[in-house]
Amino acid sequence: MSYTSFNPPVRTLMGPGPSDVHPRVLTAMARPTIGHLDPAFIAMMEEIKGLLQYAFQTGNALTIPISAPASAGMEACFVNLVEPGEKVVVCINGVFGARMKENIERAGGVPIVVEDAMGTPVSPDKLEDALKTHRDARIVAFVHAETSTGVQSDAKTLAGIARHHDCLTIVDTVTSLGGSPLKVDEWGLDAVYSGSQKCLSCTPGLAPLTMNDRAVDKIKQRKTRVQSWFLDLNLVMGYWGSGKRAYHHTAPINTLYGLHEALAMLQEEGLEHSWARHRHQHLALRSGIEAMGLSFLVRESARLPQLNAIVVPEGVDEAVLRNRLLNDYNLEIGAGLGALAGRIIRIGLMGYGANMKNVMYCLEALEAVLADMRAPIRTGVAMNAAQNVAVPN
């Protein structure tokens, strides 16, 4: 068989990620490749570290992108901070909290589970009770923005409870970084990881990560060797640290060009403006969805603006709905995961894709397909409702 160049279809990406990549990022990634120890590239690495410190709102010296997807950022935190036999309190209120538990087990740790229903935030009271019961625990892990449900937990409060009990925190911010308030230093978060493919409008393949001195000290005081060679931060920092760089791996050079451009754009827009833009587009989408007669899984006060979990109307096959949106409108939305499979759809409003054009296009397509599927919805009102949402000052 003879193969030629691959030309992907042009889609509008409004699922849980990846999000639409900004044209400036794609252009940046097409620039000439240089060596990963080239002085010009090393200078750009330093700029990326500073830009990530801004995005995370931190002064942490260890603030870098891991050369792998967000899942590797998660694994980097656990394999570096968790030692065999160590108790870790892990808060599970969705699929990605459950993945944290598996990482703890694979690192040889003992998970102490604090569980909340999917679609509800992590309970501070349950965390407090768990830490009072397990006073020898030294790490608390939780998801700030649970991508599987679109629920946001109170990271500042949870981190405060953990610190009161002398515990470090490992925090998943994959879907929150750049899209909703995240203040690593102010909230006292210790080890935080994210992804490049969501609210940063970059391509998948990099995992922004930051750790404070408390977390770094724990890594340096390990009694056992980090089980992963590639993700051992003692080694990685030889490459990403300041001063003379030691070869560790060949960095994904052009992908890092893209991340640099994405972070520069975030700085140009301003974090607060980005947070407000995501919030406004969510409110517009919400007005249209509710005018149509559909409902959200998560209560408004705990809802993540950039990831909207919407209950599938009775009698509608959500797989058929998603396939028709993809095939007829080139519009990608997400399915429910785990226990919510078949029960919800997930609509992302992330980064470059968080704009009114996408909101209106999504509502138009969703209404047309649902009406054709004889779903019990109100027609002809969604787009006007979204359009009437006032732009914040």
Second form
There are 2 protein chains.
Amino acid sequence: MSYTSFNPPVRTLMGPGPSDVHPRVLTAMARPTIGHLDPAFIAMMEEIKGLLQYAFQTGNALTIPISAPASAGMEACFVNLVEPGEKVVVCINGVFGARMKENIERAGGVPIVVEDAMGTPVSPDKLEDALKTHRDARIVAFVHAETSTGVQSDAKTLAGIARHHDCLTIVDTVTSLGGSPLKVDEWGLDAVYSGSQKCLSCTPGLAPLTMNDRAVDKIKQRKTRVQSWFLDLNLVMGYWGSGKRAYHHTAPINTLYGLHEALAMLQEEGLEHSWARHRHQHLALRSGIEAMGLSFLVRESARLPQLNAIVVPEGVDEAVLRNRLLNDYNLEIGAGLGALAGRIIRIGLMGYGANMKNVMYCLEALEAVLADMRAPIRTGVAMNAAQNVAVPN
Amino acid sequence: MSYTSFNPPVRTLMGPGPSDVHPRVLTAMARPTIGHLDPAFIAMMEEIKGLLQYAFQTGNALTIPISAPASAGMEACFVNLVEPGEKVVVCINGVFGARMKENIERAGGVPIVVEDAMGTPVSPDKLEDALKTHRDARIVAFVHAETSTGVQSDAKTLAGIARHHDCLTIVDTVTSLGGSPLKVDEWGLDAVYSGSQKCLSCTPGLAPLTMNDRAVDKIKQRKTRVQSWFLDLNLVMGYWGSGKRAYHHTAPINTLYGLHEALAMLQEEGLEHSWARHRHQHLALRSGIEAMGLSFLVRESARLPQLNAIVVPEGVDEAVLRNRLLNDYNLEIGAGLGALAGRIIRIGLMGYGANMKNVMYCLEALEAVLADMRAPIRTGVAMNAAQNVAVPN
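Just the form predicted on its own so far, so send over the form predicted in complex with another copy of the chain.
To see the whole picture, the full complex is given below, headed by that same chain.
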């Protein structure tokens, strides 16, 4: 076998992530590699910490990217905060809540499940009930923005309930960070992780993470050793801390260049402007989708602008639909996961990809393919509907 | 605070890794991101598997890059292969053997330590003795190429002893892969991990890993669940397997572009040519180093060509030496670790960086700075000595 250089096709990425990466971020990733203990690199690490604090809206000293994909950010929270035998209330309303439960079990914890249907937000009442029943639970875990359905839960309310019951919160913000309001300190979230490849428009491979002093104290007071060496935050903090750096692992240098650039761009745009842009492009997409006669999985008040779960019209094979969009239009959208496989498609409007060009292209392509598949949709109206929604600069 | 784009200084990387990354690899990393379930991406994953099989000299079906730095590759081996309560013989002759012991403990295993001094190879006799004493041990772990000292151990002999005692081997080849002979199948190594940022000249962030059927069978027969969700090879195999892909995590797309390019370059050059090139550049460096009157930590027969541990001359503050090389010459070399901190410097000749230009530049810079620091060295002879060593194309 002999292999030559890989030249990927140029796609438009409107699935659940990775999203379209901005040329500035790609360019940053190609800059010359330097050492991971180089003073110039350490200065950049400090800037990344500051930029992530801004993105998370937090003053937490422990605000860093974990050197691995978002799944490892999730695992970092659980293996550090959960001790064997400990009860953890976990709210499940989608695939990523279910993954949290797996993480709790593997960390030796005892999951107490609060369940809501896929596509509906986590119920604060059910959480309250669970905490009244399990008064010895000290941790509550939930997903702020469920990537599998595009539903957002009320993180502020859920965190308030958890704190009232003297519980720490572990919160998944993989799909929310940078794309819709997330205020770690104001909402009182304790341990929060995210991913680089969604609304930050960076390449996958890094998991931004932030923890406040309450969470860090719990880690410092552990009776047992953290089961993961790679994810042990006692060691990771020595590497990312502000004092003398202790070598832990070799950071993914060039991917961090990309994250730095993505975060600098977020700061240039302004976080609130970015949230508003995601919201406006979502409204444009929604107008077009509804004009076609398609419907959303999630009720309006709980919809994430950056991830749109749309019900597959009757008689349409969604795998065929997605394949045609990919092959004929170089357009990637996402499939349903778990119980929703085959029943929904997921259209991402994330980061750099949340722009009018993508919205119009997606609507055009979707209409053309669905019409060709003889789906029961209205044609010739979607683009106009979308364009009528005011789009900010 | 306001941050602008990060433009790293252009360094020459001659430390223990990351090594200089080839422009082709950097360019590959800047190619447009595509989805991690895109058929084009999956085809590239298959090519990476084939290319890694070549680099490792193995036919193992399970030959993949773990989506995280080499430390996570180490952890992947231990959390998958070690079950709680299981005895593991671990050979320690440097920092990374000691890290293996930590991993065994955190996986619930019972480490049986075979110790050798830093800078000397693992003793086959000591391993044999340990296995005779601990007949219930079923795993032997050792480091093929100790990055902390530049010593290589006789992996083939150690693996033979392990197999004779019906033990699986876990072998660290982070610094050897691509740089010096490593023959996974011929030597009978069972579970082997490496890193992308050493002799493959790729950016850090990926851990090539290969396991044969004996190792995979042990994982499949586990009585307990793998404690890590992210590193559970039962799940990772579903993602990287040759059948239908099951979504596990989002792979670091662009870093994998880089690895693909680095491996394609290794194949173009030829593995044996790469080994010879590392060896020749090492001989050139050695001639210059010895002409200056400096000496190596490791005895000649056990030296790794790609990592040269050189004893710091009397009266020289090695931190000052390294800082001056970095600041005045943009040249990064490595410090000693652990007990060797302050006593050695480590000069890497890895991958793309193993070239005559780097060797000459390093010798020039080292001589100039040491002379200026009034170190007891011979001057004016090193470059000539190095040039007299024949250098292959």
